[in-house]
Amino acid sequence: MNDKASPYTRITGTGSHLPPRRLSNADMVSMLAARGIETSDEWIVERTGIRARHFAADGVNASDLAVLAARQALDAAGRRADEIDLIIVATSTADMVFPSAACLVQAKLGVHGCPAFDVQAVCSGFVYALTVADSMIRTGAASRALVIGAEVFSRILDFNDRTTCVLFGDGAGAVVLEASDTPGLLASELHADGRHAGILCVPGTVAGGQVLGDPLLKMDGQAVFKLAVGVLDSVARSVLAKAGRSEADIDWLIPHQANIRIMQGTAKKLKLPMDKLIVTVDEHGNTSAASIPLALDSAVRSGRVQRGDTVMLEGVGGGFTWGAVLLDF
């Protein structure tokens, strides 16, 4: 824990895992045409631009997936384990009721004491947890800390629902923040308007131990369509002000990896030309709370993120959440 408040925040490392089982379009259509349902990778890939998407094995939970992207993050920031004072795991699918899956993964890594707990703000759900990890730490509740976006969506999918069982993939990504008395976090903001919870939710909870209502993933594609669009070039345009930047200062924009119609038509309106655009979805498939670290550290291994890139981070889901992070990195 800091013993003073910290000017700055800084990403210092990223890292990612996705489940070694990965399903094509193909396969997807197999599986569901063995139900009687009829689609096509064409039709998958013009309405979304999903070729692939991973689903991890059973018996595989959030906290497995999220332990080893955090391993990897903390190797690229060489940092250890005992020497991170934070945990948020953001996740939707956690992997029982209570305890957080941050708690877990903090078993798991083999350290103890440091506060740890989960975000669920669905697919903006990494928004919502590095602007939280960066306010501890620039008040000196922590000062490095271990932000992780950890999905099996896998386990929640309808597979007798065509338009959204080939949406969804599982994995994990993860960042070490800390704190610097240089820029990196440079400006943040997070909105909600639980007024349109229907648009896509989980209707279900369990209770008197049984499952009450539907446990499986419903959304409305038209209506989240229409309203992400709007919120993700607002609050943008919103984070690029505090920062006092502009769409010109943007080397590279990552957006949740929800539908690449979505993501191409936020970059238009951002006036980005589509290089810019990091695109992880062809092949991740959308994995909620995790594409945003899984995209960013895609880009950075890959190296087309570099040390002094701006990087625009923005995601909207269930909720209806919205959010977006201006970092240099």
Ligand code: UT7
Given for the second form:
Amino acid sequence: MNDKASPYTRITGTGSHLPPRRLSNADMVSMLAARGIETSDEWIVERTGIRARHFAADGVNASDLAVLAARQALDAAGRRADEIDLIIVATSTADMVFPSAACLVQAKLGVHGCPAFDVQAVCSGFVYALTVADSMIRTGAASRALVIGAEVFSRILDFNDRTTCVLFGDGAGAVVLEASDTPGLLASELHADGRHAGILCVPGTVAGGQVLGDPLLKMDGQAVFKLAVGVLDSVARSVLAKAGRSEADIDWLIPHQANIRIMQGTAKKLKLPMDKLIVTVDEHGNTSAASIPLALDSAVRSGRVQRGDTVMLEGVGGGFTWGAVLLDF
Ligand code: UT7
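Next up, can you give the form predicted together with oxa(dethia)-CoA (UT7) of this protein, since the form predicted alone came first?
Below is the entire complex, every chain and molecule, led by the chain shown above.
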């Protein structure tokens, strides 16, 4: 801890951005039919809860979506970009191999000097990034952070693979996290198990001036489903215990938005009524690291999540990674 260290951190503003191009399940059915691949609105809704997703236009990158979400979060917090002293972007679909999306966001916000870096933990990326920002603020390395989840998963989808391409979408969500004398973030916990790296991955890479291997997303959906169901309630309970709270204290559960069945299963195991579950997967699809801050901002702007509410955020995904953050909003 140094002189600037602060006992607590709080979210002071949220923002989000969805690209305007919305594809309904009917649009996906037509798109895949043109390739001779069959799917249906019924299958997608029944197995996942997804009804639509948004795809970024050609030339629009993760940092572009991130900046729009960040500006909204700054406005909500009543802050200017030059008051921010840390930028973290959670993404697996950064604009380029390097520099980081966070550095591009910093430049697009018209500021310079503060640390800016990406966190790559796939769909758990936002809870990872929030936990890193919280730690840096509480040790005095920063006092006011922009924490963003931003993805353009449409760029890494295999539109010949119906088992994955109907699931994902693009978007960004952001929060401003500030040093505070009163508690906001109460506890968090992060995990990874790299033995399961192969069940959700983009195995390709860039080398020798070429793309080597397959640069498109591969997923063993059932394996991911089973692991996700097994870890989400246990990590939530562990974080509650660390914070000295119980399931009954949770006002809102905001899990990673991948599949309504996983989300409802987690809420049930935590004995939470379904009306405490924030659901955006129906309209957003799975936006990986962007899904939690998108859902949080949607819940804040619709008036459901109010100041003082206790919120559980939970991420799970490629790596295999998972984690949770409990906070008083
Ligand atoms: O973001 C990171 C975390 N990711 C997740 O949490 C994803 C976790 N996994 C899942 O959500 C589910 O496993 C999926 C939604 C991916 C798949 O649902 P499922 O109930 O596990 O389906 P399945 O893979 O067992 O497939 C059932 C059937 C298969 O046909 P057969 O072999 O039974 O004849 C598939 O070929 O559904 C078929 N199928 C489809 N049919 C129509 C798979 N995709 C489609 C499709 N349209 N798009």
